[in-house]
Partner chain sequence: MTHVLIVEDEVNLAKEISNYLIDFNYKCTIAHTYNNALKILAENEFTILLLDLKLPDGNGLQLIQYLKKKKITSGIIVLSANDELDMRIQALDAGADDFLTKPFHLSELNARLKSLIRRNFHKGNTEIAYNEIKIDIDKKQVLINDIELVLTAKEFKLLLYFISNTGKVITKEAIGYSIWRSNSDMDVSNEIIYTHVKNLRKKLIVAGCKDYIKSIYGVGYKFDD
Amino acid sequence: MKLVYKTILINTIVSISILFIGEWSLYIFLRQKIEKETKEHLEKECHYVKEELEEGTNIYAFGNNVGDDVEIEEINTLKYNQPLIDDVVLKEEYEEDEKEAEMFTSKRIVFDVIQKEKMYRVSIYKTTDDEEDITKNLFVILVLSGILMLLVLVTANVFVYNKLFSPVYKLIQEIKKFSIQKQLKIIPPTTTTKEFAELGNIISSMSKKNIEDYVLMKEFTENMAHEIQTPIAVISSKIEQCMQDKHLTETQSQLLGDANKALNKLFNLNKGLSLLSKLDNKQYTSNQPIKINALIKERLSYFSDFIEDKNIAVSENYNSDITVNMDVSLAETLLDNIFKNAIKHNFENGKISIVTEPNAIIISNTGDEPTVTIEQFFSRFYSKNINESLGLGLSIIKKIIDYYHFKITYIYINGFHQITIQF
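Where the form is predicted in complex with its partner chain, what structure does this chain have on its own?
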């Protein structure tokens, strides 16, 4: 839920509650006030009647004097020495049709009096309908005006809050657009709200710092990979020169050979990592249409000796002519690494099958059952055999696939490792 609407919703709920409680209390208060007034009025009349009776006024003369409805009846026993006030429901008197007669409540005071040794019961009625009507109407008016006020408030709030929070929405849009690779820093929205201005500035300077760090890191990785080449070249040349010494013993020779082998590994590792870092930095932009079938045939030919060496049977089925937009060197690296894997982890007299389908290539090879999960399969440095070259090949494949938003799936089926790439 948008902040604006959430704020308005909370505001509205609070307003409605206050309005409801307030108006309800007012209503109750008014009713109680009316009741109290009525009671006092009736008590006053009761007092007046009693006073008059003591002075000898004829009891039946009150019917008109008191002003309210008065009922007087003769009784035999006294019951209401103390006056009793209660509510009674009466029927409208002047309506001829009984059914249409409205019912209305009235307050009544009942008290017994004695005059000239006769006992009378006096009931004085006072209707509170008018007052109650006014109270009810007042209540309705208050509720209606409250609702109206709320509507106006909500509408105004939507407008005001949207305007007030617009810098936040602008900032969110800016953050969404932010890409560290494009190196565009976040521009803070112009606002007079202090907190939003501060937020914008903080995020903007954070983005700037991120970009700076990113550039530094990128430069470091690139330089590192680059600078390491020269010392490797020096060591390599020294070893090679050392080997030329005619007085070398077999052991010394062997030591140099091992050092050279390790150095070669270091060089390959550096090359692989440098490629991965370049992919991470999205430094390959020179795409061109590449005919995959032709490229497969070309790259495969370079592996012929290795295929022959293991006596692997290769079957090629080009069912579709695929053209993909890619950087040439990346396309070559992708295929080379797939072939390298398919050969390296294959059996003697094994099989490799290459199939192209519309928009996909499927390369499968015989090999030992995998001992790792598919996730581990593509992770950096995974290698089946620790003595073999470091397993950067698969993660390079994955990186290139991700780089171009292709899809790669791997399964082990019927003794075959099967890699499918969908372009």
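Instead of the form predicted in complex with its partner chain shown above, give the structure for the form predicted on its own, please.
Here you get just the chain by itself.
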């Protein structure tokens, strides 16, 4: 959920809670106030009746001018020496044109009096239906006005918060579009809000620093890869000249051979790390449609001598013609590294199987059962035998797969190392 709507939701919940508590409290207060005033009115009526009786007024003279209704009955024993106030429901007398009697909620004060040696029980009634109706209607009005106020508040909040946070949304869009390869720094949106302006400036400065670091690293990698080729070529030439010397001893020849192997590893290491660096920096952008089946046949032909040296049987089963948008050099590197591993870690008289399926290729080769976890195979510099390989091959494969958002899986099944690439 967006910050704006989360903030509005919290404000709305708080407002509803305050509104509910406030309106309910007001409703309870009004009811209590009306009830209190009704009791006070009945007590005044009771006091008035008693005073009039003490002055000799006829007991039946209060029928029309006290309360909403008065009942007077003669009694034998006194029960209500002190006035009692309670709630009662009165039933209106049937009228000729009415099917049902109407019910009225009332408050009643009951008290006993003595006049001329006779005892009377007086009940004075005060109808409370009108006051209840007024209170309920007022409560409904408050609720409706509160709902209307909430709607206005939410609408205003949506508009205000969207307007307030619009610089943040613009900044997020700038961050999403930011690409370090394009070397365009993030431009902070114009805003009068101090915190948002500070945030935009900081992110803009960070993007500028990242671009500068990227440019420096790219230049360093390119210069390193280029400059190291010259001394490697010179050393290789000198070693070759020395190995042509007829006066070399066997020990010297062995040492020069080891040096030449180490130099070749250094050359391959420089080439592999340069490729990984370019992949990390997303420098391969010249994609074009590549027919995978044709490329597989081409790269197999390239490794034909190595395959014949180990007398490896290769089976090819092209069930689907696959076309993928990739950089040509990366596609070749991907297949070359897979085939190189399949040949190098295979047995003499081993087997290699190549199968293409819709949007996938499966390459299997015989070999020793792995003794480490599958995750280690794709780790940089991992090698089964450090003296035979740099351990960059599978790492490069994984990097190219990730670069194009493909999927690669590896299993060892029935004596075969099986790699599946899904495009």
